[in-house]
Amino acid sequence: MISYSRVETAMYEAMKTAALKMPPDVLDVLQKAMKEESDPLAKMHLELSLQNAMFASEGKGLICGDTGFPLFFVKAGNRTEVEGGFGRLWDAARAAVAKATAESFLRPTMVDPLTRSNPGNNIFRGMPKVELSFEGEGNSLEIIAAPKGGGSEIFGTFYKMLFPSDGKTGIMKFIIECIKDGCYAGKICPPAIVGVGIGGTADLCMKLAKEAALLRTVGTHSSIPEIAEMETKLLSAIRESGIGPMGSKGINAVMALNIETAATHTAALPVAVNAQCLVGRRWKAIISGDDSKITYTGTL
């Protein structure tokens, strides 16, 4: 059985590390983008972002000052047991986020949507957010902490119910329009990781887009050939748009475009877009089923 203290520790360390270290796949793509860009302003934006990442990894600040929304994605096996039950995951998430906030690894950005009152610790209704899923027959627990920046969420979230007759052309047109809108003046802090959800209900469609943006290794493609082809075509089209890092002139407005799909109603064609900013913050902790160790990694 996995102890509650292990879960709290894993959540805290994963969230703290996500604020300090850029995932290796994201770092590799940004370094490649640096070599591709020719516009001085585009290169400067990337240089500064990579410098911030280097300083943060050395304990000299955070990758980005906006630590945004505290999100956890937790995956358990069918034989996983957690001390006190799975409901304790939310208790551990609140304790981990409160500690990370008190130690200034997270900024206190969570407020009441109407009164704007701020508890000062990122603990409020619905936050931190924990998504729990089950997969496989194992007994371990996988936790991905993702402090998602406010800019990418605020300016990079779109949803539209298309007509089925709009088809692929309508879907791709909508996605490109969303990216152009989000990249204007660098609102989503590009080069962005863009997640797209197609199908399902309205809420499932948006969930697919969020997970496509946060939980896919940069550079990978869908296992569905038709979807992988759409991803490639869209990324190529965006690279030809003339938009670069932080909305400057260039080719790297988007570092990855990931699409996830689900079945939908015969009369519906819902499409959602959700962007992740260039720092791509996420870190994973894996707790062994016998509670003997926690493994941390920036690789998904």
Second form
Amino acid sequence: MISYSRVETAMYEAMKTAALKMPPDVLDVLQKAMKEESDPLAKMHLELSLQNAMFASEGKGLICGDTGFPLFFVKAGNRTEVEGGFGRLWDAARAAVAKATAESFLRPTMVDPLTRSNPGNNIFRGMPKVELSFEGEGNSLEIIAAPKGGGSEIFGTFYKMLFPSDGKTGIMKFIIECIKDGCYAGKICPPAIVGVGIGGTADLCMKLAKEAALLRTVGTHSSIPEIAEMETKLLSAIRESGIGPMGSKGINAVMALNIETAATHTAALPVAVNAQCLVGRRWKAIISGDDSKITYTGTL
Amino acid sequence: MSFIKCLQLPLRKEEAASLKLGEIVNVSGKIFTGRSRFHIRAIESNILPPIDFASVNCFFHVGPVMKKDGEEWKIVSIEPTSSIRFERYGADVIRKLNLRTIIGKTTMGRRTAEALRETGGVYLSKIGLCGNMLGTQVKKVHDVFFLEELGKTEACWVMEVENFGPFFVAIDSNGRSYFEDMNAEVSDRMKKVNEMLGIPSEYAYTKVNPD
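What does the same protein look like in the form predicted together with its partner chain, given that the last one was the form predicted on its own?
Next comes the full complex, this chain leading.
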């Protein structure tokens, strides 16, 4: 059985590290993009972003000052047991986020949507958000902490109910329009990871888009050939738009375009887009079900 | 790195007028911070901090990450926030406080650009992620207003900065906009993007409501 205190520690460390360290796959792609850009401002956007990340990794600040929405994606196996039950994951998430906020690794950013009052610790109705899923027969617990920045969430979230007759053409048109809108003046902080959900109900569709943006290694493609082809096609087309890093003149508006699909109604074709910004913040903790040992990694 | 022009705050009208779109600059002098709550309260309720806006004339759009070290406030990170969100009140705030320098992320819209043309001011946009470096260029945190009611992120901080930047000129004192110019080019290039994807120019989504 995994002890409650280990869960809290893992959540805190993963969230803190996500705020301080850029994932290796993201870092790699940004370095390549910097070499590719020729406009001086486009290059400088990436140069300074990488320098900023280096400062953060040395303990001199944060990868981005907007630490955004505190999100946890937790995956358990069929035999995983958590002390006190799975409901305690939410207690652990709250304790971890409160601690990380008190220590200024997270900015107090979560507020009441109407009164705008700020509790000061990022803990308020529904936040931090814990997304729990089950997979396989194992007994370990996998936690991905993702402080999701405001820019990409606020300006990079779109949903449209298309219809079967709108087809692939409609889907691609919508995705391209969303990217152009989101990238204007660097709103979503390009080069972005663009997550796309196709199918499901409205909420499932958006969940697919969010997880496509946050939980897939940059540079990988869908295992479904038809979807992988769409990803590649969209990715190379958007390079011709003239949009570069932070909305400057360049080619790297999008570093990855990830599509996930789910079954949908025979009358429907829902499409959702959710962007992740250039720093792609997320860090993973795996707690062993045998000895509660925690392993941390920036690789998914 | 390209040549960086150093500007003294408060920015003089002639100096602002000499700045060109896309030009890279940094600033030295006093700045104040604010976000949505500052804008809404300043215009809807006339709530303003007791600041001499003639000398503290640079409005920095940011929610800094602050840490208290004894009696002193220290900056963890000071990453500019998306200014375009403040478009509803931006122009009114600029006119009311007679501002000549705005610093933020992204850009602002037509109404704000027009207000800047009137005050002879400019809008400067951040370059990349820069909050850690900018933090080291803040020499002193002078004051903080509205901390109790708005919290650390939305409060109004007054700071002294030195060679603060770099930023680029995204709206000049004639009201011209770097991103609006660029968007025209991008819209043109989107034709090719659509072509590559086989999206006909006359393509329309299925309509289920009348016009």
